[in-house]
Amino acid sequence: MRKSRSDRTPSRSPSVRGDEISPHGIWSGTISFSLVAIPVQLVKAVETGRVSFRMLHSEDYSPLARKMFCPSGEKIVTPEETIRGYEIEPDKYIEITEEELESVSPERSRTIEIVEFIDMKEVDSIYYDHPYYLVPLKGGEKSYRLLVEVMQRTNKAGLAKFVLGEREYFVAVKSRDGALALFTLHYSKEILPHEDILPKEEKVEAEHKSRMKKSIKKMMADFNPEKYADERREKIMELIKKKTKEKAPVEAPEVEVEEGESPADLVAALEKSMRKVKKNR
């Protein structure tokens, strides 16, 4: 049994100043090409706007947790008790085990090799996926800075595959603002076709088309991001910010866990709402 609190201390302060961001390392490696081997470090470029909210108990205040629940035994299924499956047909599935999953996942790289480089301008923006820096590390800070302008001078990307994790990962390496950026890019089998949603082709009066470019025109404008704010977010964070001040938070209760069990009124709740399931079948 142990004891502990449910809303224990996080081991980054929490911040009310959403718009602090601190590069975090994701991986380190080296990015290299012919002969040129730069050790470098991958961080984030991007911190999303994205306000997350913890689902508390209107009484206590107690963190509620999600677990894996079977219906048809109607109980919480412990880790320990689950397997995969990949679902071929409904309710039909091919089991995969641990040991041939891993038996086909590539090992973790630790170079970001680029195999060609290519005008980023033929890339359509449909395959980007994820944007990322790359930042040098000891002993490479000379190689990167001259990779970064020849880039910039030649406008030019560099292609490579890495795997991070447990993904193999297609991404394209591409000078920004006196960096390198990374941008993860979806293979060519992830774009779904387009040609079934689009409209059937229709005569369109000459008319129509001369005051359609006429209303582009007058919109026309530089691109200019800072304009634009989610108003929604700040809106949100300011409503944090004032109620921090006018009232204290609420706090979750001390609870006796025991390993592996589930908290009673979890499994109650869960069982309860699939009688009413089967009740209204």
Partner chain sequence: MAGRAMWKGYIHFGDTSVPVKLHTAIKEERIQFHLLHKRDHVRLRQQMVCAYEKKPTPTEAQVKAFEVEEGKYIIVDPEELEQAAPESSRTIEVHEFVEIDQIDPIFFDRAYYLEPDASSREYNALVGALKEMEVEAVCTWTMRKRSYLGALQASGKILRLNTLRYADEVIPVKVLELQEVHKIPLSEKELKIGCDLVNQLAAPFQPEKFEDEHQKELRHLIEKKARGEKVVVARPKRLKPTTSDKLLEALEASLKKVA
Contents of the next structure:
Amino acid sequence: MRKSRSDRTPSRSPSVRGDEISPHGIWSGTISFSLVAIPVQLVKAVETGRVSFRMLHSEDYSPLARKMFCPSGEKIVTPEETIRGYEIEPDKYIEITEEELESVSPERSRTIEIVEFIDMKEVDSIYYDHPYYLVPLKGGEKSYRLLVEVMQRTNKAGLAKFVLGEREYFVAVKSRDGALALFTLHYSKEILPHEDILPKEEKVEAEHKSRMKKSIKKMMADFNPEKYADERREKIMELIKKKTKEKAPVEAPEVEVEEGESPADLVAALEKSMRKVKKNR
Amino acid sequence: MSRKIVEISGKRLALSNLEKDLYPSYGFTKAHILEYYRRIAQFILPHLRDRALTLKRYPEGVEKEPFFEKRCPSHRPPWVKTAEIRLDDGEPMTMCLVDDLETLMWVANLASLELHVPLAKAASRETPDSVVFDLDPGDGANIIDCARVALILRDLFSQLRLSSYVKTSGKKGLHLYVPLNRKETTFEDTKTFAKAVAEIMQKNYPELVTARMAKKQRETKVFIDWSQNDSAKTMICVYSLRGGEKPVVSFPLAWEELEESVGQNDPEKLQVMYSEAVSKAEKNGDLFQDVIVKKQKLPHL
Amino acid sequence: MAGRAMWKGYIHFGDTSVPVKLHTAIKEERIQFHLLHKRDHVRLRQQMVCAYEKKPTPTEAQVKAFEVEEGKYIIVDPEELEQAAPESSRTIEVHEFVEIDQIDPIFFDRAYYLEPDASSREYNALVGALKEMEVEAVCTWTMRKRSYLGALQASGKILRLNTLRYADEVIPVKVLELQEVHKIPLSEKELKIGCDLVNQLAAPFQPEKFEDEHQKELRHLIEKKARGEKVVVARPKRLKPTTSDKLLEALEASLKKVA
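Please move on to the form predicted together with the partner chain, as the form predicted alone is already shown.
Zooming out: every chain and molecule, the one shown earlier first.
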């Protein structure tokens, strides 16, 4: 049963919440290599550490929601009343439907086809964009496990392209702790040239460099990301903690949520009793 | 700042700021509050027992901002019982359990005028012990309208062979409880039941009742808030003081008292002050006793 | 072109201090769509709406709040947030050096180029040292009121700074609950053919080979529709999953196909 508050997911943890990605799976389809096809679901692998704030109405502390409006009207335009348009000239749009988007590359909109396997070490970190996980769907568990295992053993990652919504993604799929991780990569076209910022060819004195190497050596360590925390996020959480102690939180008024029908038997019993009550009064 | 060390059942407790006027327009001090809770203790303690307490503290009195405290203050004496409550986000939180007079005195000394408890015990957080109907008058409606709704609900429940009990909220409304005290009950059951009841009431008494939360819909009507039947929610405990202008108590009423006040159209009768609360309870006993012991089953769920 | 510098500072460790300017390294181009009203094709605007009134709430009536428990909020003023911003500094502080390839790629966020500011001497020495030792530096800095964690790397003749995600932002694999999957037995034969297949399909990483064809085709579609031509909608196909009893068969057939 749904909670009787407004249409949102409550922030589950006081620290962080992800942004645009739903925890339930962003996409589902098939990942294939050669003739093996594995049904999978794409889920997020990172949760942005942004402190998640909510906008409230200053008058009564009702939560605010983003809604679409007609520039002329005062009425909310529901998602069913909206279409996706491409502006071909000022204020003139071409409608593009969901089906048309998918049909642009039908073979790649439901399948992540691995076309080749590469050594992940060859991928320059500049290419990395956003990580996800793939989880197997029913029937695909064994071939999923096989792909995880062989990529682990060969130390290789699969390259593929697939279409999600308005974009086609260039991706690398590799095994990570027994799961398939999918990394969206930047296209090489998206990587800016840097010829204009090259350093001047100044001679490096050998002694200078070796001194630098010595101090680097002293500072060698194993990469341990746990050591570093987002200072800003910590400060904001401290601020909120402090404010919580000082002052009671404001309370949002309850907002009606339409819920499903009550059980028919119960309603019938109540109606019958209600008739008797009314007769007796 | 005055400080007084008292000993209750061999436990030492420091009471502070006793002369602090917490209801300034009424001249009701911290000492009065401690005295009220001491005298009402035998009645309120069974209703607080085993339930994770939410404190609503008024350190600067009822005219200043209070604050809710769910976490049991870390500066608590070692003998205060606590429960580890796992919240939705999975983080455990230590909350106070008020099982004895000394803990009640300690809590009152924190200027926690209001004591809020969930419908379930700390050890069985998903099992509500009763269904509750929070009757809240909208603008233009009053507690007599709530009493009318409560009486219809009582009749409706008696048709379903369910006993119900009513108390004042200590503010503007009434709280009606249907005891269940069965470990099979879930909040989903109680919420489904309460919502169906609220809707059927709205359908049959559209001028008097609304089951909708929106402010506009509540005008001149009694809002039956069924959504309180939730593990995350708390209700003001019966016999607790309220942080209003005067030291009013959330107090149980006999159905006859309710009928009488509707007959006389006297909303004042449904405001029980602390002094009256103590003498009435001592005379009549705990009218809410059945709420925590009577076993009943909801129909068709 | 790397374009205008977005930030200036110093890389610092030991007695080394390298003045640098930061440039963005990535530029994404996408086809931009707009949301329109179905009825009259008017472009819609997004507005904040109060849950009660169902009406747009003007900016001055909006407050920022943090939800401490369901339906209960602590209001936070913009000035308070301002104070929570990390102290601004011009230092990219190096905390340690790690061997290249030690950083799990899941941490890599966004890449920036560093340009030497003023003299190139220290800069070139650092590029040389990092390359010869095959290491990168883990560092932190403050930029635009946010604190960043990053990896400082040498690439060709230049230094790059790649922002890293914080450890608590990465969702561990155990959340996926794949324990049951890991228990599924695989035969040595299946594994062997699988590995052979991967090796058969192995290639060097050549990102230039991959282009966003979808965008191109999408532009064609838009042009077609703009000319008033009819567009045929094709349904995307889903492949039949390879079930566990057919896995070996599919692997063998695949190997035959690529060999």
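Between two forms, the rigid core is the largest collection of C-alphas that superpose within 1.5 Å. Please read all numbers here as calculations on a predicted model, not as lab measurements. Residue numbers count along the first chain shown, from 1.
Relative to the superposed rigid core, the position of the CA of G85 differs between the two forms by 2 Å or more.
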